[in-house]
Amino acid sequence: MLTKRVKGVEYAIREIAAVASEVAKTGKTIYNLNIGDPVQFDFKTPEFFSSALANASKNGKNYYVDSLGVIELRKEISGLLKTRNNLNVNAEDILITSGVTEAIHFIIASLIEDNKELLIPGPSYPLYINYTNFFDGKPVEYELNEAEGWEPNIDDLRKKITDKTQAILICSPNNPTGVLYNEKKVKEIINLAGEHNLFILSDEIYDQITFDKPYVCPASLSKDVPIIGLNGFSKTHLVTGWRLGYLYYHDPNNKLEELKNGIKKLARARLSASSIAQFAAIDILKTPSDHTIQMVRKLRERRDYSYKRIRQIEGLDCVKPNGAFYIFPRLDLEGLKKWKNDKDFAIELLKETGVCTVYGSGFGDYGKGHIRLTILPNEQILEKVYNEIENFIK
C-alpha cells in the first residue's frame, strides 16, 4: 500500500514531462520550456570542468569522503562568501549536499513535523510545498505581488506569522518569477523574523543570474537574525547533471546549534555527497573563468527578447523579469474563455503544438492563472514557440 505521504507529493515541473513524452510518440516536436537546465541548451559546460571532474576520479578519489563535505572544498566555499557577499562563515558551518534538493531536504525534515508551519513566497519553487506536506507540516504562502513586480508584501507575510511559524523562505532570484527582491523589502523581512524569533532560509542558486541590479546577499544584511543560506554549482557553472549543492549557516549567536546536530546527523547517515564531483569543484572555484558572465549576457538578449514578444500576444502579459531564466506569463482567462484554469492551457497548448511550459497552479496557489517558461533557448527557437503560442490562442 502506498503511504499518504507519497500521494500527496505534486510536481509539475516534471509531470508536464511526462505528457510532452505521450505527446513526442505522436511525432510533433517538442519545444521544452518547461524544466530549467541550461546545458540541456547552447550553455555548454567548460571544458575544464569536465577534464578536473575526469582527472578526481582517474587520481583515486572514487571514495566515500566526509559526511559533512570535503574540508578543501568548504574552505574555498568559505573564501568565496568572503569575497562576495562579505560573509564570514566557517569551513565547519558549511555542509556540502546533493544539489540544493537534498539541503532542503535535510533543513524541512530536521524542522517542521506536526502541522508546523513554513512560510514560503507564494508563487513558489513547488519542493518547499512537497517537503513541508511530506513531513506532516503546513506550507504557508505569503504573497509576491505581481502588480508591485512581484516583490513580497510585508503587510500579509507579518499577518500570516503564527506561534506555529518555524521559518521564512526567501527565494531570490524567484523561481518562477524571476522576481529579485529589492534590499528594503529584504531587510523588512529579517527584521520580522527577529521580532518573532525565527529564521530565515536564503534559497541563493541564481545569485548570479541577475540582469538589471545586483544580488543582494540577506545574510549580508543581518547582525543577529539567524540565515541559512542554500547555493550550488548547478546553475551558474552549468554542471546540473553533477548534483552538488551546499548550504551554510549565517548564525552569530548560535541559535541553530540544535537545528545544526539535527542536519549533521542526516548527513552522516546518507554517506556523503559525490566525491568527485567535490574535488573537481575546488579546481573550478580556482580557475578564473568567464563562462557565468557570457551566460548572462545571452540571458539577458534572451529575456529582453520574450517580454517583448509576451506582451505583443492578445490574451497574455507579464512581468520583466530580472534574474533566474524563467518568465511566468498571466493568462487573461476571462478573455480566453476556450481554457478553465492554467492547466488545461498549459496541456491542451502542449497537444495542439508542442510547445512545453508549466502551469503557474503548480507553484501554489498564487501561481493560479499563469504559466512558466524558460527563456534558455535561442531567439530562433524562442520565435517558433511565441509564434504558436500566439497562433494558438488565436
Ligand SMILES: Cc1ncc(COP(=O)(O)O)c(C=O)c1O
Given for the second form:
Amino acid sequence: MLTKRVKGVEYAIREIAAVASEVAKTGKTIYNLNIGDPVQFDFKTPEFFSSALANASKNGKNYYVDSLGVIELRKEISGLLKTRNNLNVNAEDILITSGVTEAIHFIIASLIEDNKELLIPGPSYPLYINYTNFFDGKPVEYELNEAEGWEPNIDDLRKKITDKTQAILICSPNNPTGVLYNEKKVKEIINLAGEHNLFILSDEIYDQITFDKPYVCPASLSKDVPIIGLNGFSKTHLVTGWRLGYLYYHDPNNKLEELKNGIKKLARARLSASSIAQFAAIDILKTPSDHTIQMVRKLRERRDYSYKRIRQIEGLDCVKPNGAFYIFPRLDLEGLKKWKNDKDFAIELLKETGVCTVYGSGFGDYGKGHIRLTILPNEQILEKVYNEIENFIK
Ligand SMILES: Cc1ncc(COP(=O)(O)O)c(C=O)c1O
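Please move on to the form predicted together with the named molecule, as the form predicted alone is already shown.
Expanding to the full complex; the earlier chain stays at the top.
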C-alpha cells in the first residue's frame, strides 16, 4: 500500500518524541531537549506579534493571497536584506513559503531526480537528506570537521563534487553542531562552486542567533556565484507555529531563470502560504523590537552553562557552539563501554532519566557517536538535566 519513498522517510527528532510519550505514560517527568522550538520554553512570542496576527484576521485578510507571497511583505524583506546584509534583492526575487521547510521542498523537488546529488554538510539537518532521497536523488555529506571546531573540510567537499552534483548546501549557524562556518571557508566554498559552475543553497534560519561573532551572509561574499538564501520567521521571531519563511535569489548573471520558473510553478500549485501570517509579518518587520537581542542574551548564558557542565562530565566532550540553540556532545563510547552506539545511549538515557535528546546518527553518518541537546531550558532545568546525565553515565 505504502510507497517506497514514504517508507524511507526518517526524522529522528520526532521519532525520539514518540519514545518519550511512552516513557511519560509511566509517570516520569520528561525533559524535552529534542525539538528546537524556543516558544515551548521561556521565549514567548512578543504580544505585539500575536495582536498583529489577530488583527490581520479581524481585518478580513482571510483569503488566498498571491502564490509568490504578498508583495508588501516581499518588499519589506528586500529592505531587510539590504540593511542587514547589504544585498540588492528585488521583491520579485523573493518567494514566501510555509517555513524554510517548504522552501527546501520546492528547491529539491525542482533540482533533484535520477540519482542527482546534493552536497550537504555532515552532520546534517535531516530534512535535506529526506527530501533528496524522496526525489530519487543522493544526499552526499561533506565533512564538518569536529577537531577543527566543526569547520567545513574543503578538501573533502572538493573530492565529493561529481558530474551529478547539483548544488552545495551551507547551513550556518549550523543545526546540529551550533557552530558558524568561518568566513574564509565560506569564501572557499563559493570559489569552489564557481569553478564547477554550481550554485549554493544557504540555510540562514539561525542568522540572528550568534553569540561570539557576527553573522556574515554568504551572498554578500559572492560576486557572481548564484546563491539561494533560505530564511524565515520561526526561530528569530518566535513564531514556529505560524509556518512562515522565504527564499531569495542572489543571482547577478541570471543563471537560475529556469529553476526560478519551476519553483514559481510549484508555489502556484499549492495556492499560497498563510495570508494572516504574511500580513502580520509586514507589521512586525515595520516595528522595531529588541526581542532577538534579549533572546540571544539568555541563550548565551545557557550556552556557557551547558558547555561548562558537559565538559565536566566524564565520557562527554564538545565543541563550544557559537550560534543557534544546539549543543552536540561527543560520547566516548569506547571508554563508556556500556552502550553500543549513540541511539542506544539516547534511548536508555530517556527511559532511565526522562532526558530526551536526539541521537547523533539521526543527523547522518558524521553525527554518529554524538547526541544533540537544545540549550533552550532555563538554568534550573539545565542543571537538573546535566545532573541526570552525569549520574546516568556514572
Ligand atoms: C537548519 C534548519 N532549517 C530549517 C528548519 C525549519 O524551519 P521552518 O520552521 O522555517 O520550516 C529548521 C528547524 O529546526 C532548521 O533547524
